[in-house]
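One chain follows as structure tokens, the form predicted on its own.
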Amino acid sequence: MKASDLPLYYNAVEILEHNLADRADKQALFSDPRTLTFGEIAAEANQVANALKACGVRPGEYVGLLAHDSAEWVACFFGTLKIGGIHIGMNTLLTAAEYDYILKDSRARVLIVGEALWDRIDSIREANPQLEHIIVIGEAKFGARTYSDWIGNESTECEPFGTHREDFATLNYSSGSTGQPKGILHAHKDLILTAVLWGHNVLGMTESDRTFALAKLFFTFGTGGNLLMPFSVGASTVLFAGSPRVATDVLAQVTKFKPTIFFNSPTGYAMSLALPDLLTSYDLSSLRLCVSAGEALPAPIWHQWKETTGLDIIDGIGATEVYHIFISNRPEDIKPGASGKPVPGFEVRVVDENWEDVAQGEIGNLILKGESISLSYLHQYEKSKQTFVGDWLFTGDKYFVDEDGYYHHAGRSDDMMKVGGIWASPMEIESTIISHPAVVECAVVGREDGSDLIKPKAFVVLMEDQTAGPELEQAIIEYCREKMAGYKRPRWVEFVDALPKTATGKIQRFKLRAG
């Protein structure tokens, strides 16, 4: 599919509303508080659209949404798109200062906020006079209207605004794996393009599927995989407002709602595998396919999951700048430890510092081009020039291509280490450490030794039945020495309770380097 295949005037609310002709009464959204049909979601989205118009929101204006995954989140998303507004999916794990930055950067006039997150907004209201309307999903708060009252008297009918397919539809802020978040705009065309290119053509998603993603809806991986892709084929979605870090709660949702496609992070799969009662207490029989993203999936976790559950995990790499995944394994074409091969519709290269293609097996910079790539960062001219170079997106990821054409993630550009004059990939070292039976997960960064030379240091999370100490530290180092070239082995191992991560599961190695 190409953008030119779409009508010139296209509104991505069609991803929802195309279902109304033949499956309006089908249950489309499952969650503990509410279960809705396609028709019910569309009706509530129309009420939101009318309420936004009553607030004076015009096409091209921003509407902030800060709430946990819910039916209301979905209605607000499509209601904003329907009137030509630009939806801001706001990370629910940020601080008040970060929300203040986003609201000022976007100049949003309307903010819809979940009751549980009110306190972080209340403290910055006066600093954002442009914020004219605050709507609370839940109980009323001072100076704000409740969501139920806001939409209660609005019509369930609304005509969609005739947006151009290249009009902006969404604004997401990068997850912060390398520092300050960046505002990334996507057009209406990008939403359906990524649904078709990866959801339809790679995963083979169909109307009979039911998706469940641990990536929350404010993140494009969550919006794409757990909303746009299923709805685009008439499939259903399961929403979960709880923490993705509590494996028992997550697996209870799988048991209860019986999804067929499960989106999780490498950490999530590792946490599930650490449960001694994984298969006896939880029913995974509905799953036909598992997906991993957010961080490269180590081969040991892939093999352990396959051996334990019999299920394949499809790993890939995506970026908010692209909206979704652009290199991926396929259900019938999986190489554990690799990101896979380029998704048709994207052109991918691995280049050196002069933008010349590197030889097979050599590590280089990953660049790509495709029609769903954003044009720039909002209000960040210099950073935009470094990242969006002509038709190409400079991803900041280091990759190499093997003899079979599979792409392998070697780390972020600033994560790479030169040890003894030779480049070392943190991903390779981490994959080896994770294969140790005492380890749940780990992250590797470069640290200076006593001679001011860079050497690998590993931060390790252990299985619950393991005891941290010098003996286990040496055992892990020796294990790595046996499994890989000696210069790659970690020189230090620090045992930690958890690794710093973004809300999407990416390890924040810059925090470990600074620690």
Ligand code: 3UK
Given for the second form:
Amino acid sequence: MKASDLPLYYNAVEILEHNLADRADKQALFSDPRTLTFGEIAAEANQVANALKACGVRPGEYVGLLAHDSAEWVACFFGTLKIGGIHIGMNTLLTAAEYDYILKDSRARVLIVGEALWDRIDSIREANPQLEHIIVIGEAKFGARTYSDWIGNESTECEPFGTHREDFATLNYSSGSTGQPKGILHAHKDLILTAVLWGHNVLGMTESDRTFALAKLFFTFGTGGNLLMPFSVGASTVLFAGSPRVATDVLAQVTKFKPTIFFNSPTGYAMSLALPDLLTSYDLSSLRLCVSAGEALPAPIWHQWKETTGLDIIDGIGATEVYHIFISNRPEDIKPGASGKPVPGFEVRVVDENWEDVAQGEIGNLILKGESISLSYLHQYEKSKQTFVGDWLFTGDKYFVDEDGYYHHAGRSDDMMKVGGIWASPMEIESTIISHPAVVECAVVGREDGSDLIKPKAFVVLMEDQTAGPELEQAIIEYCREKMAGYKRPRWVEFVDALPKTATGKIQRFKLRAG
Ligand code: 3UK
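Alright, leaving the form predicted on its own aside, put up the form predicted together with the ligand.
All chains and molecules follow, beginning with the one already shown.
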């Protein structure tokens, strides 16, 4: 599918509304406490659309949404698109200062906020006088209207605004390792393109699927995989408002709502595998496929999950700039430890500093071309020029292609190390260390040795029953020496209780490097 196959005036609310003709009464959204049909979601989205219009929201204006995954989130998302507004999917894990930045950067006049997140907004309201309307999902708060009052008297009918397929539909802020978050705009066309290119063509999602994601809806991994892709084929979604870090709660949702496709992160799979009662206390029998993204999935986790549950995990790399996944394994074609092969519709290259293609097997910079890629970062001219270069997106990822054409992640540009003059990938070292039975998680960074040369250092989180100490440190180093080229072994192992991570679960190696 190409963007030009879409009508010139295309509104991505179609992804929800195409279901009204044949399956309006199908249960499309499962959550605690609300389960809704496509017809009910569309009606509530129309009420939101009318309520936004009553607030004076015009096409092209931003509407902030800061709430845990819920039926209301979905209605607000589609209601915003319907009137041609631009939805801001706000990460629920940020601080008040970061919300202040996002509100000022986007100049949103309307913010819909979940009651549980109210406190972080309350403290910055005065500093954001442009915020004229605050709607709270839940109990009334001073100076805000409740969602139920706000939509209560609105009609359940609404004409869609005829957006151009290239009009902006969504704004997501991606946390970089340095600097302010980057606002990434996507057009209506991007939402349906990624759903078709990866969700339909690669993953093979169908009407009888039911998705469930640990990735929240504010993250395009979640919006794409757990809302747009299923709805675009008439499949249903399971939403969970709780924390993805509590593996027991997550698995209880799987047991209760019986999804067929499970979107998770490598850490999520590792946490589930660490539960001794994974198979006895939870029912995973509804699942047919698991997906992993956000960071590279180490082969040992893939194998352990397969051995334990019998299920395949499809690892694929995506980015907010692309909206979703662009290199991926396939249900019938999986290489554990690799990101897979380019998704048709994207052109992918691995290049050196001069943007020349590197030889097969060599590590280089991953760049790609494709129609769902964002055009620039909002209000970040310099950063945009470095990332969106002509037709190409500079991902900042290091990759190599093996002899069978599979793409392997080899760290971020700023994480790579030269050890003894040759590249060493922290990811490779990490996946070796993770395969050690005493280890839960680890991160590797470059550290200067006595001769000011960079050598790998590992920060390791141990299984609960293990004791940190010099003996185990030596055992892990020796283990690595056996499993990899000797130069890649960590020279130091530091045992830690947890690794520093971004709000979306990426290890913050820069913090470890500074430490
Ligand atoms: C890293 C991966 C190795 C990589 C995302 C699926 O993660 C997503 O978006 P972000 O903008 O981060 C993008 C960066 O994350 N990464 C993501 N997936 C993998 N590295 N293997 C992977 N499977 O550095 C990339 O540049 O937060 C993932 C769908 C939508 C997304 N937005």
